[in-house]
Amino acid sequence: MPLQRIQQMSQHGHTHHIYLDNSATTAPYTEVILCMGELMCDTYGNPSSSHSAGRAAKVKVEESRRSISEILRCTPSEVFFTSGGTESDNTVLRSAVEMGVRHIISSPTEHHAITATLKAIEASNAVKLPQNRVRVDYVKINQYGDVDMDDLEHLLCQSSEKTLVSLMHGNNEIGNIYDINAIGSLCHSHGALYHSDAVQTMGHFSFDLKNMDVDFLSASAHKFHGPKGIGLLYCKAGTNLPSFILGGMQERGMRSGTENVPAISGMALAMQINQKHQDEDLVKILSLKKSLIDSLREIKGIRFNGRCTQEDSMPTLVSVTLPIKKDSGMTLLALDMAGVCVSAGSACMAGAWQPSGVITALYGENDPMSDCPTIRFSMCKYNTEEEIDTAVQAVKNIL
């Protein structure tokens, strides 16, 4: 493939779209996509193999793992490769119930990968001896889709079992921020473990897991230009989580299966290239989102959802709901026919139309905009403000 042609779609996707789901998949760096294309021809060797090949695989793939550490402000040896965001966040709880966890505390806001996960462990208590029995809580919800602090640290007062706790940094459909430093505290200060899921936040935000309180962490690589499929797990040193997937030893045992070393190259040199650029392409987010933000309340009736519109909120996501009865699922195809591609929410309930467990967490089952289609729009630094205003006006079109 021509490298234009790379360059061009590296940015914008495909050029009839405007593409404003970046909180789903962001489209891949140019110099990652030509990074993995070379290693794929080069350096095919089997990490785990002794010859020549397979070392100099090995050493792209300790050479990663290196700068993600550095990047992170953490130790390489806290490090471990997954195939994503999904795979992390199921590891941390299923592996944390092997070592003895007892007791989850999580929130209604979560991920699916994480409530999900939650429910069939939940599920599983049925064929457990009462003492291997999990108990799962989740935290107080305000309408502005915030951790009620209070019901945390009263959860955590309650609990005598071993506890973890899990609550992600950045909400994928509302975009609120979570203070990990301060949930981490409270945790600690009750002998609980804490995991955050940082999916959404990894790439836009530094991160110092030397000094936060965190105890593990999950990312995905194609949430910042990064490749599909690859993302890490940071574990603090001393944690001791068990295997979850079995088979060789790779990952010094955390974690089976040959690794993708084109794809952990490329999600370091993303890392490398985000890190470099970070203050200005915040700078050109957030002038977008405020673009978005401002022309969208032109709309009478609409509604932002969660602290979307506050400085300390995700800088690339805006969540609405449309004065207007009418099917989310029936708004986003007239949307895409129109040109613009967003979401209703997370991109992993895709084709379930129904509401979202978040926005019904938000505002509860007597919403009186339940019947409205709920719509994320969400940014990178390649949108440009005429595309903003092309997308509004396509919102106002259909309304």
Ligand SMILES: Cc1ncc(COP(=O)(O)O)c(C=O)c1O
Second form
Amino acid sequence: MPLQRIQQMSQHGHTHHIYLDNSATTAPYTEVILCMGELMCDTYGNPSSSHSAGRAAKVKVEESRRSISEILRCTPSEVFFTSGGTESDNTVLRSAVEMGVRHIISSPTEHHAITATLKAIEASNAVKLPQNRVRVDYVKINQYGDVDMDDLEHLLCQSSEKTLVSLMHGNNEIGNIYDINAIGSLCHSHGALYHSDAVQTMGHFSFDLKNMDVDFLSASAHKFHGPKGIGLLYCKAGTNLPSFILGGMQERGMRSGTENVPAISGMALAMQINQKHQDEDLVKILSLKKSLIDSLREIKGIRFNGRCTQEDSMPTLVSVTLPIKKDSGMTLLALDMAGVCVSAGSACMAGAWQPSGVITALYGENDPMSDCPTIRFSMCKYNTEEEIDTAVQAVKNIL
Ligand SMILES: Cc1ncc(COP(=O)(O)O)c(C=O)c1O
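To complete the pair, please output the form predicted in complex with this ligand; the form predicted alone was given just before.
Zooming out: every chain and molecule, the one shown earlier first.
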């Protein structure tokens, strides 16, 4: 593929549409694409091989780990490469159970990578001895998606067994940001471990993990202009999570499997670029978000979901429910035909669109807008004010 096309793709996504679905995935940076291509050509050795080609690949993996740990302010030995957010989330829950955790507290607003794994853990209780069964509790949340900290404390107080709390950092559907340190210090004061799914925030925000009250964090490179299929799990020193995947002893025996060297390097590079431009990117994205909210507010009867209009929410995301009785699928299709790519806050089940678990957790089963479409707009620095105007106009045309 010619270099010019790579640059065009990376900086503007696919130029024939307006891409406002950056919480689903982002366009990889040109530099990331080029770096990965180069590594695939030149550094294809297996990092486990002892010859020079293998050693060269190993150097790339360890350089990336060091660079990422410097950005996150932790030690390289606390960073484990995985295939992405889903694997990191699954791993931490399942390995915690293997480590003796018998009580897990989470929330109905978590990503499916957490809620589906918790359902599977609960289902497996049926075939376990009573002493090995795992109790799963969901903390109460209010109609804005805030975690009820009193309820969390109440659940922690009830816990006499080894406990893990899994509560995310940035919500992928409604944009709420949860206070990792407040949740973590409450968990730690009750002797519980704390995991946070930071898939929507890591790579965008500053982390100072050495001074943060968190034991495990999940992240995924494709959410911050890195490649797909690569992510990480941060495990604080001393947490001693057992091996996730057994085999050739890669990742210090924790996560076996030949390392994806180009993707690992691509992830590290994307993080470096983000860190360098973090402040200016934030200003730009916040200004786009303000314009989007202001224009959407002109629509009578529109509902903004969660805390997405507040200053302390994710800068990239706005979730709204539109005041029309229309299928979410049809709404997305109409926007797509107008050249606007967004996501629905609903899932298609057996041919019918149902509000997502997160939207239901906020408004309950009797939500008066349950048959109205929920749309998630998610931006990145490559979007423009004109794109925002066109997207809102497309929504107004549908109404
Ligand atoms: C909050 C959150 N957790 C986990 C995931 C899964 O990450 P991945 O796509 O890397 O498996 C996502 C992806 O949408 C997410 O938004």
